[in-house]
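This document opens with one chain alone, in structure tokens, the form predicted on its own.
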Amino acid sequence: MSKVFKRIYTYQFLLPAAIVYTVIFIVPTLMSFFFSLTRWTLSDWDFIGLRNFTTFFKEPSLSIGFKNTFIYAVVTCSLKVVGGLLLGVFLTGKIKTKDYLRSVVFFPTLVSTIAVGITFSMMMHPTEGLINTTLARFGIEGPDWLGDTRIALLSVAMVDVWKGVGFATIIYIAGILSIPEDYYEALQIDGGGAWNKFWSIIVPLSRPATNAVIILAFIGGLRSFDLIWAMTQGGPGFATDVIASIIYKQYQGGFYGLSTAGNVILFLFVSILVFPLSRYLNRKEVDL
């Protein structure tokens, strides 16, 4: 059997997956790039070059959208990393109910994002919501969580963290359980305590889990839309507008080519931030 025939024989097993990937991912992506250069009405299109991109960059709320998108991604990513790590350490400890608690922590991840958004919108109502009425029992006047432009974005970010920290915790649990027991035994012989175990073993050796959580949470934050739209629809004013919500508003207005150009810009924005971050984090990993 010649080398060429062996190579063809090997590649034919990859062909079905390659066809599925091409049809589901490559073709829609290329079509998006094409329609971003057109005036598109779903049934017809006219090629207009880069005019959609110049129009998109003239959007008055775009600078706020970029700033809010970056802040939202950094805040949610940071809190998911810290919360996931601490919960992961706690749920890999010697506690009897850890299996039950793992289910409880992971449960919000399974709930519909829209349902979570609607529920928390009701809970955060300034006068009738559960949160402020509870605070009022202790004599504390709660803020207008979603109506105050200074805290509205942070309020939505907190709900995002509540929903997503369970997924980060599961990744950390897998990472912590993969650390060999030899490290803990060596630390015990040297007389190290709980803090040494956490800081000198768990934190550095669970770096692959940390990197995975950072990348997934950061991408999710940059592309976040459904929770923000369900809770505030970008308001009050433009206080919680992100790039994805701006794109959706243009889609609602029937500007399909323009909204597609916005999606291309969002794709490039995410790629420019995530690829260098991913390369930097991968260089910092250590072998177990």
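Residue numbers count along the first chain shown, from 1. The model shown is predicted, which means the values in this text are computed figures rather than measured ones. What we label the rigid core is the largest C-alpha set whose atoms superpose within 1.5 Å from one form to the other. First, how it differs from the form predicted in complex with its partner chain.
- P16 is among the residues whose C-alpha shifts by 2 Å or more between these two forms once the rigid core is aligned.
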Contents of the next structure:
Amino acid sequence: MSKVFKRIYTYQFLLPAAIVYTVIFIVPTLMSFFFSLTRWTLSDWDFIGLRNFTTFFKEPSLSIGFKNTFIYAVVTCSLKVVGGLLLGVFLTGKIKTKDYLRSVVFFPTLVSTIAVGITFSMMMHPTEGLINTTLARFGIEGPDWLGDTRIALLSVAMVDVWKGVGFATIIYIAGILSIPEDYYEALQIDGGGAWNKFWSIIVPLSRPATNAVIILAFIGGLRSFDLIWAMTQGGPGFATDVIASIIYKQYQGGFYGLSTAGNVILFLFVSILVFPLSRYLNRKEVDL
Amino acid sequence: MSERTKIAATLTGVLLLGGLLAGCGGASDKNGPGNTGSAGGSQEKVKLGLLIDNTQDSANIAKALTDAFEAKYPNITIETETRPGGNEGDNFVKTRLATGDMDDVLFYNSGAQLQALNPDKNLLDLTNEPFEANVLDSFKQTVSANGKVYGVPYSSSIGGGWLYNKKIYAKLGLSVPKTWSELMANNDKLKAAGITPIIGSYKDTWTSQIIVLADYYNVQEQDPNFASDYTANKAKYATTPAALRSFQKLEQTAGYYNKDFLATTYDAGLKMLAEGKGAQYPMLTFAIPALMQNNPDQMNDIGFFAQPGDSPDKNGLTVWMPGAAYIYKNTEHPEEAKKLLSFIASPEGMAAVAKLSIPAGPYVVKGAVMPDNVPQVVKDMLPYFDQGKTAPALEFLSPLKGPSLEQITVEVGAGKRKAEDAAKLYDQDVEKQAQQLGLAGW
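Alt. form predicted in complex with its partner chain, vs. the form predicted on its own above:
Time for the whole complex; same chain goes first.
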């Protein structure tokens, strides 16, 4: 009796969290799996099997969307890793204004994504924007950052990196500071320079930080929506459409079943890419 | 409500409404139990809820109507609630209907978008109300579903065509084009003179659709059955020459826009037109109140013409119908709500509206006249109406309007996609919509 009671007693502490998790995460997830198989008007539904999925895969901009999503995720993720690592090394070094600079780097992370998007899309205006008017002063004719279909996606990706690199930097700072001093001392005795310090100690030993940054930034990139929507709404035309913006447009059109199907597809797409990636990265981690 | 419907509504509520309803605060109190004026009790105080969208013009119209109506019926007070516009607003209205939490009277679009509200189930049938006799038939068809009429217009009709700067036209000796080739010749002269011929404001993507949509008069002129064939899946944009022509016209305008047209907004476009930085702006005349507000001194410089076709004697105007007032089916005060609609659909009601809202075109209520002080640009529309040379836009004749049209027209106007290809892509988009609406024959 007392044993059973004890076991239940410990589970009671989990109960509030379990209820919240079930109501807010599990139930809607299962519901969306169901509604993705229906023609859904919010008040009524017709079961139509897998037709939403076939319709979604026939969406003309979908191939652009998959390609853009992947490019966007890879570009933002790799730049955040490189930028975060370099800034992390810089901000753990011997500089006087370290604390101030750390806040400056972290600051963009705190600003609302929509506000960042609107601000940058004004700054990137081809004739009146701050960026091109500044370039014009040096006699350079800046491109139409968001209107030129060849570079629009990259322009948005750069803003994403600007906004997200501070977070990656914080993770790296924590990772770098946790490296024991012994390694540096050993390096000094062996007569290694700054380059050896960076390449032979910091890079391999901040591997856990790298993995965390890669996984977080990659998932964020695959699901990214708010910044793209605020800056280009997937345009011009379909040039910067990502899967999430295609899904949102189906919702806007009132096709609730179809957009739910899109979300299920995105869920699977992210899982298929991220689970193997995360396993691969974790296997390569070394112990300190 | 069927059992299924109930479950769906509840589940949807859990998912979506938490945020939405919390956002609109005490808005739903007014239907509370304290408010039990029974139908027909004429001296009892009755409160009606009225749901409108959040544009300044709608607020003006609602205020004008409310003041005049309350003065006439002192026992009825109207409480106005605003909602967001655009797609967000559509979803707002749909969710409120689905959860049974709708105001007594609502202002909403006529035409294709009404069908998505499931009027049979959600709105009061007004077919046999005497006040519907005041409404023009051309409007009534846009608020009908399955042969029943559900609404009355609360505002004026809207023209779709080309706003132009008269000063620039006069300076270069241009005349209002009656055919598409004349329009293109004007564009060339403007370009040669170093003036932006056409204002593009593709940052607000919806503005890119106007040339295709405002061409519907010309489509109907050549192919009178297009709307019904199109709805029945018998005609396509890509395979109907008259309809394909609309996309070809847009394709021909590529290269005549202002340099930064992809980054220009609708508001900036209106400003360019008024200040003479661009000569012509394909737009709906609902822009006129905004123009009058921001550029009152330049109002006399602005004129309007319908989108020309290929033959000068077949020149006519595509008309957007005003939104309509509808009554929620489960309202507790149907009699009072009908009194309100009856007032709206009368010359008296329209005269009240005209005091605060400049009409963007003629009214669609019999006997209602435009005030004399409307600007010239509105009067430019009258000849088309007087000669009977108008046609409703396609979205008022057919429930089909693909959601990606604006992205497609951006590509065509930017010269990135050919007309034939665009028409095909749009047909695919429409097919998807028809299937999602569950229309017969798709």
